[in-house]
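Just one chain is shown here, as structure tokens, and it is the form predicted on its own.
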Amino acid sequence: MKVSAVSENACLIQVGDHISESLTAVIAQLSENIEQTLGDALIDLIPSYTTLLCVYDLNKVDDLWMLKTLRQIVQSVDSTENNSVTSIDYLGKSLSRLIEIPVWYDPEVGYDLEVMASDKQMTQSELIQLHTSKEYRVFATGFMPGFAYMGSVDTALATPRQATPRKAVAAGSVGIADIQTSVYPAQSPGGWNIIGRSPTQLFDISRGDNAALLQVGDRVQFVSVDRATFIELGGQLG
């Protein structure tokens, strides 16, 4: 792992060079250790697939102290269990959350469900079964508040993004792009392949610091529900 200053009050930790659950675990452990060490000197931590950006308050710590401290933290995590910080139990509560997200899988709301199933020479039921048969890890967040990049989908479901993005994808839409899956927190343009819709509110500012339901390291299980249940849970059509 490498720590570099990228601005007057931000450092970037390069954890690896490819997407993996083990990297997500390391990034989560680094985040926890940095938060505990920096306290109110920390402004923000921004994780991605392979990096962690640390933004800090120059009025409370200087850049040289920050680089030295982050390198010490990186060294302690890097040496833990011979570089294999992957255990959910070891990482504690932040990686132990399992969140179930109900989804109504149907062509009425899953714009690409029929075409994807046909292209992959499987029934819609088989496609749904594959999508709901495993837990997904939240690798990163971004694009819009509450949007979580999750993976990895079964190789049989991996599908490139749409060549021409839609101008409007409905809030709650569940999509697949390459080996990742996600849920649109709000209506937005988008090029993911949409296979269903969830009534779950992924971003709610009234929840304060927990406005975004999904955080890096969370595990997610999609659960198939019928139309009536989707509406009963607050799902919107149209």
Contents of the next structure:
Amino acid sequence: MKVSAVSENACLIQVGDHISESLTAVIAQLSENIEQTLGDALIDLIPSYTTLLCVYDLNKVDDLWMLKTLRQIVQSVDSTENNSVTSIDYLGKSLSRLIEIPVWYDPEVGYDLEVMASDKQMTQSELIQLHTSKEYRVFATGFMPGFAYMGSVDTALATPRQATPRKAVAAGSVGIADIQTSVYPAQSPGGWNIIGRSPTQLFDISRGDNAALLQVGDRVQFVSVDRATFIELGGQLG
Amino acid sequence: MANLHIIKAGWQSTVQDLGRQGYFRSGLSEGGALDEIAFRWANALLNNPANSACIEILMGDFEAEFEQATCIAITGADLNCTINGKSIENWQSLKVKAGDRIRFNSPITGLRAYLAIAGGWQTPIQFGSRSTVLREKLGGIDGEKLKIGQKLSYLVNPDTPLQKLDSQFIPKYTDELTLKVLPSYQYDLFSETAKRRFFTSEYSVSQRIDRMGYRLEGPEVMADNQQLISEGISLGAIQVPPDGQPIVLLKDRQTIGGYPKFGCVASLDCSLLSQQAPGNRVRFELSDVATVQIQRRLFEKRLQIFNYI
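Having gone through the form predicted on its own, I am curious about the other one (the form predicted in complex with the partner chain); can you provide its structure?
Up next: the whole complex, starting with the chain shown before.
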């Protein structure tokens, strides 16, 4: 792991080079240790696939103190990791939440479901089966409030982003881009391939500090529901 | 409590404070006053807490009427401000009476003026901040820029002591600006030629500037590797998309991104950049964290001493 100062009030920890679930577990562990050690000198953390950005208050500490402290934390986590890769994997898994997201997979709301299934020479139900057959991990959040980048989908489902993004993708749309999958928290332009729609509110201001449903490290299981259930759970058509 | 009645809303007038912190990991932008120097002085001139909300007025065409007497301060761009038709000077606090009409006309120097009021503008707090982020529909009034007919609440504080900022502390929004850069992120992915070109060339501010970032135009600087894994973006990050034209990312930037980055511009220089209009010239110079941190801490000290005396 490499720690460097990227700006006057932020340090970046490079945890690895390749996207993997075990990195996400290490990043979750690092985040916890950093929050405990830094206290109010920490402004925020931005975990992503292979990195953790630590934004700090430069009126409380300086870059040298930050680098030294972060390197100590990295070392302690590093040695835990080397001694027992499986234990940190286990830790990551037991600490992280499992969130179920209901999805109505249907061409009426999944604009690209038919084309994707025929391109991949599978039936729509085979495609749905593949998407719901495994748990995904939240690798990063961003793009818009509550948007979570999850992976990795079965390689048979991997599909490149659309060459021309749609002007408007409806809120709740469930999409695939390369090996990642996500749900649009709100209507937005977007280039992901849309296979269904969820009634779940991914970002809800009335939930206060928990407005964003998904956080980095969470595990997500998509569950196929029918049209009636989708509407009963508050799903919106159109 | 009294209200400010918006008569003309202007190009883009938004309520801003120091921004939204602690929610980056939920994907929320930082937001906040683009020119922190002007913003902090506006509040200091009224002895307001540092995070009190101001109105950030872009390029003027803004007019409003005060319902009751209080004290205000104006800093940042000179937008040819008048009260009841009479010119008033920037970088000072002053009293307004019930029925006074304030107008920000058009830019003489700089782009963004800050209108502070004793006690701060009383709009709702969302995720710890009053800052408006238009893309996220958060902050301000209903997450939008100010509109004709709206009312902004304020506390009535007509007896706030009046102050004026010494001219030595007032930034000059000159045409030529040199930005201090901390080399970081993918700096090593840029060739020596690209680095030399970047630090010796003149760039001009393009038409594509907003609260998310300032796109500059000039000699192309390309990184050797264009495909990166998205990572957290710090204020002032200099992002270089495949066209080789650098973008300095500001307060409303997205939280993560995957374009190669040269490093970060010092926060105080980001403030000065946000006052630059299209066509203005910008240069970059290599700096280091210690230098930039000391400058930032000196700025904080100056504000503290000002309010102490």
